[in-house]
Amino acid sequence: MKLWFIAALVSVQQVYFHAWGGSDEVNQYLRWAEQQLAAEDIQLVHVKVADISETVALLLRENQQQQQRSAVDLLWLNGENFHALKAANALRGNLSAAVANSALLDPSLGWQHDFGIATDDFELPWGVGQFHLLVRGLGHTNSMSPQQLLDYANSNPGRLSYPKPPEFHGTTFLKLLLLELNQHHGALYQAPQAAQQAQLLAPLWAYLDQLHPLLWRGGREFPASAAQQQQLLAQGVLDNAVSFNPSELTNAQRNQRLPATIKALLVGQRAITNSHYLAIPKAANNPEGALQVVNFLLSEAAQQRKQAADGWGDAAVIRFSHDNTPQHVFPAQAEPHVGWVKLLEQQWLERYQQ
C-alpha cells in the first residue's frame, strides 16, 4: 500500500516538443532523448511537423487571441521563425539563467546571432547545420561555381534540382547563390534597403532564368522536400540533392540509402553555416519541464549521441570536457541577414509558380 502511495505521488510531465520530422536520424535521436528523459519522470512527445513555420503560425495566433496556455511547450526552430516569434514577445526570456548547461555552450560558434538577429536569450543553441549538396557525377572537385553548376546542367539537362520555397533547404539554395552571384556584397548582411533591392536581386533572377528550363521536368516542378529530393538521387532520378547536416551522406551511405558514388560537394567555397535552436512559447503549459528538457540536449551525454554517426551526425554546440571535437566540417559562410528571406520566397513565388 505504501509503495502504491508514493508511486502516485509520482508525477510524470509531458513535454509536447514540435520539432520536423522530416529525418530518420532526427527521429530515432528524440526516440533515445524521450527514453533517457523518462528517468526524469519526463514524458517527451515528439509533435512531428513539415515545416516549423506551421507551429510558428499556431503560436502567433494563441499570442494574438492572448491565449494563457499554449498547445507547444518547446520548439525547433531558427532563422525567420524565430524573428517572428521575437518580434510577437512569444517566447519566454532568460534561457540562460535557468538552464544550467547553457555554460557549456561554446561562444566561438557566433550563435547568439541567428540570421543576422541578436537571440537576446530567448532561444538557446541546439546544434549546428552547413549547407551543401549531395552529388552524383560532378566532376571530382570538392566544390563548383555557380557557372560550373550551369555548365552541369546545360550539357545533363533535367538531371538536377533543389526543394521548392518556401521549404527552408530551398531557400537556402537562393540565398547561397544571392551570396555568390553578388560576390558575398555587405548589404546582404544587413536588413535589405529598398534602393539595393532589385541591383542585388536581379543577378539571381537572371541565373535562375538560365537554370529552370534545365532542371529536372523543365523547373516547373520542385522537390517538395530534401528528403523527396534524396530520394530521387538514390533511384538515379537526380543528379543531385541537398543537406544541412555534413554527416548525413555518411550516414545515408552505412545504411545503404545512398550508394558510396555519391559525394558532398559545395556552391562556392564555404557552405552557409547556422546554428539551430529551442525556444519555449512565453504561454506553455509546462515550461518547467520544457526547460528540463533543454537542460537535458545541452548535456554533455545528449551532445555525445547527437554528433555521434550512429546517433545523428549534428554538430555539438557544447565544449566537452575530454576533447576538442572540431564545430565544422566545411569552411563557415554566415547566413544572410533575416530579411532577405521574405524578399526570395515571395519573389521566387511570383516570378515562377504563377
Contents of the next structure:
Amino acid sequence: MKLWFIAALVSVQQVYFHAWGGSDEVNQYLRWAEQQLAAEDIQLVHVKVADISETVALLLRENQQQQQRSAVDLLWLNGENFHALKAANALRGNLSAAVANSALLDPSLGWQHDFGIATDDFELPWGVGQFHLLVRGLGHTNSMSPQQLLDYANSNPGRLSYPKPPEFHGTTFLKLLLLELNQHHGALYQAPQAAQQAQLLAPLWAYLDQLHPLLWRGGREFPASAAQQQQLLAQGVLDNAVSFNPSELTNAQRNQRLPATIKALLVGQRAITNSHYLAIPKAANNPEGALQVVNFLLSEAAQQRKQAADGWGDAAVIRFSHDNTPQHVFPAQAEPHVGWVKLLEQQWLERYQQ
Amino acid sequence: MITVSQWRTSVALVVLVLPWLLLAGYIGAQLLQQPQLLFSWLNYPGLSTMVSQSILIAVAIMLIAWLVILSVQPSTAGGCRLLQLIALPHLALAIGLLWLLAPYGWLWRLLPESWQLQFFDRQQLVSFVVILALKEIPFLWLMSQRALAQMPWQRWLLSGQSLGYSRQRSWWLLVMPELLRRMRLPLMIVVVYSLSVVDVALLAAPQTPAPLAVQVLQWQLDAEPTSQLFASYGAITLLLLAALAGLLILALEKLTIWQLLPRLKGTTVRLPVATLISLIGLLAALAIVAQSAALGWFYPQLLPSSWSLARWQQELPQLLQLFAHSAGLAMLVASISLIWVVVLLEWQRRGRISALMMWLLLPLLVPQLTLLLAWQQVFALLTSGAGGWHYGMALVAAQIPFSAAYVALILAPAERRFEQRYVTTLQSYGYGFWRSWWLAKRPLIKQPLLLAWVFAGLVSMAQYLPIVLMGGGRWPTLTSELVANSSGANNQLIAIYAVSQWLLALCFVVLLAWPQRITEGEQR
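Switching conditions: you have the form predicted on its own, so give me the form predicted in complex with the partner chain.
Following is the full complex, with the preceding chain placed first.
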C-alpha cells in the first residue's frame, strides 16, 4: 500500500505554471488543460499571480543567487518581463527544438519579435493580443480617428480615460496615438534619433494637452489598470475601457459583466498587435514536464479550445491541419520600435505627473 | 563559562537579528551600485507629491487614531460589534465601500441626483483615509480595551475623586496619560500601516502620482536595474517617514498630556464610532455578499438583472481546498508565533535580550517585498528543488515574523504586569518551569493568549506575497486567490473570494467571544 502510494507520487510530475490569475476565462481554460494533461501523468498547477512581474522578480533574484533549482517551471509573459529575463540569461533556450508542435506555429503572425526584441527561441508564442477600445453607445462606428475621439470627448466631457502609463495598456494607447498622429512615419519603426524625437513626439503631446482636460477627473487622475478601467465602464462611471483580448467584450457580455450597449472600437484603421508567450526558466525543476505542457498548449486540440468563442476566445498561433489558418480579428498594426517606449513613458510622467 | 541563559539569549538574538542583517546586506548591495543615480531619483516626476501625500495620509490617520483613543470609554457591549469589522478583509472593505458610496455606486442609485456627493470617490485622498480609518478604529478600540483592562483605573478614579476632582477630570488627569502611553505602539503600527499599505491604495488612493508605497512596489516589480535602485531609495524613505511618525506620535502624546488634558476639565469626548462603524462595515459586507451572487448589475439599476449561485457552486471545490490551506496555515503560524513569543518573553525575564520588542515589531515597519526578497536567499536553501512540504515550511517561517509582531504587541503589556512569583512559588514545590507556567500562569493570561493567537491567525491569513515568493505557489490560499482575482475585472468572482475570506476570518474571531468577555482574565 505504502509502496503504491510512493510510486503514484513519483510517476505524476507537477509543473508549476506561473500565470496571471485575473481572468476567469483564462483560469477556466487552464483548468481544462489540467484535466487533459492528467491523462499524460502531468499535474499542471496554475500558480495564480496578480502580476507576472512578481514571478519575474523572484526569478531574477534566484538567477542572481545562481540557484540550481527554481520554484517556477513555466511562466506566461511578454514584453518588458521577457526582455529582463532574456537579458539576465535566466531562460531556457532552443525551445522549438524540444517542442514538436512548434513546427505548427504560423510564422506570418509576427511573433518572432516580442515588443521589438527578438524572441531567439527563449519563448514560444501562446496567443495574440490586439489593442482596442471598448466604448458605450457608439451606434455603427467601429473605428475613429484621433480627431473624432477628441470630438467625442468634447461632447462627453469626463467620460473617457486610459490606464496610467507605464501600465502597458496605457503605454500602448500612447504608441497608437503616436503612430496615427504622425501618419505612421517610417522613423517610428526605427530606433529614435535625437533629431526626430521632438518633431515626432510634439503632435502627441499637443493632442494630449487638448484631450486631458476633457477626460475623467479632468485628466489629473487615471485608472491604475485596464481591469480597473473596465470596472469603471461596467459601473457607468466611464464610457470606455481598453483591452488586448479581441474576445474580451464577447466574454464579458456573455457573462453579464458588461452591458450589451458596449462595442469594440479601433483608433485608426488597425489594432496594435502582439503576442503573449510561454517561457521556461533555465533552472526549472521540471523542465521536461514544462516542455510537455508547452507542447500540449501548442497542440491543435488545445489551440482550438483556446480560441473557442464560448471559452477564452484567444486567437490561435498555429496553422490547423484541416481548415482555417489563424486570422486576426482586427487588421494588424506593427509596434513602433521599442526605443520609443521609454521615451513615451518618461516624457508622459514628466508632463502629466507632478 | 557560558551559562544556559546566555546560550539561550544568543540563540534568540541570532534568530531575531539575522533577518535584519540579510536586509541590510540586500539594501546595502543595491545602494553601492550607482550612488550617482540618487539625483535622478530625486528628480523622478511627482516624487515630492508622492512623499507629501504619504505624510498627509499618515498625519490624518494619526490624528483620527488619537481622537479615537481620547474618546475611549471602558468596554461597553456595543464595542463587541466592532470585532466583526476586524474580520472583514481590508480589500473587501475597500471594494464594498467604494461600490456603495463612490459616484455611480449603489447608494447613489437610491438618492436623487442633486444629493450626490463628490468627495467620496475612487482614487481620492479623502476616501483612502476614510477607508483606512474604518479599518483601523476597531483595532485601536480593541487595543485600548486591552490596555484599560491592565490598568487599575477604577482605583485611580476613586483616588482622584477623593482629592476633590470630578470623575471626568480624574479620568483626564490620571487615566488618560497612562492610556496614551500604552497606546503608543498600537498607534505606531496603525500609522506605519497607512504609510506602507499598497493593495487598498491601488483602489482608493490617487494614482497620478500614487502614495510612495505604491510607487516603491511598482519600482520593485519593474525589472530594470535603475528601478530596483529607485525602489531601495523609496524603501529607505518610507523607513525614515516611519521613524519621523514615531517622533511625531511621541510629541503628540507629550503635548496632549502636558497641555491638553489639564485644560479639558469636565469635557467629554464622545464619538458615536461603534454604532456608525459597525453599520458601515455591515453595509460594505452586504454589498460584497450581494455582488457575489449578482449577474448583470449596471448603473442605474437598483438590483441586478438576475441572482445566481451557479458561480459559487462552480468554485466550491477550489474554495474548500483553499479554505483548508488558509485555515491550516493560519493555525500553524499562529501557534508557532505564540509559542515563540511566549518563550522569548520568558527568556527575556531571565537573561535580557536587548531591544526584544524592537526586533519583534520591526517587520511591521519595513516594506514587505523588500524584506522577502532579502530573505529569499536563505529560504532557497530550504526549498531549492524540494517537495511541497519544504515550501510549506518556508512559507510558515516567512509568515512568522509578521504574526509574531502582533503576538508581541498583545502579549507584552500583559507580560509586564504579571507577577511572576505565582510561577516561582509552584517551582519551589518541585515542578519544572514550563509545567509551573502551564499550571499557574497560563490560566491567568488566557485571554491575552487567545487574543494574540487569533490576531496572529488573522495576520497570517491576510498574507499574499509570501505565498507567491516563499511558497512558490505550492500552497495557494483564499487571500492569494483573492489578490490574483482582484487584478482582473470580474466583480462576481472577486466578491466570492472576498466573502469566503471574510467567513474564514469570522471563524477565528468567533473564538474570541467563546470563553468570556475579551477583557477578562486580567490581573488588576
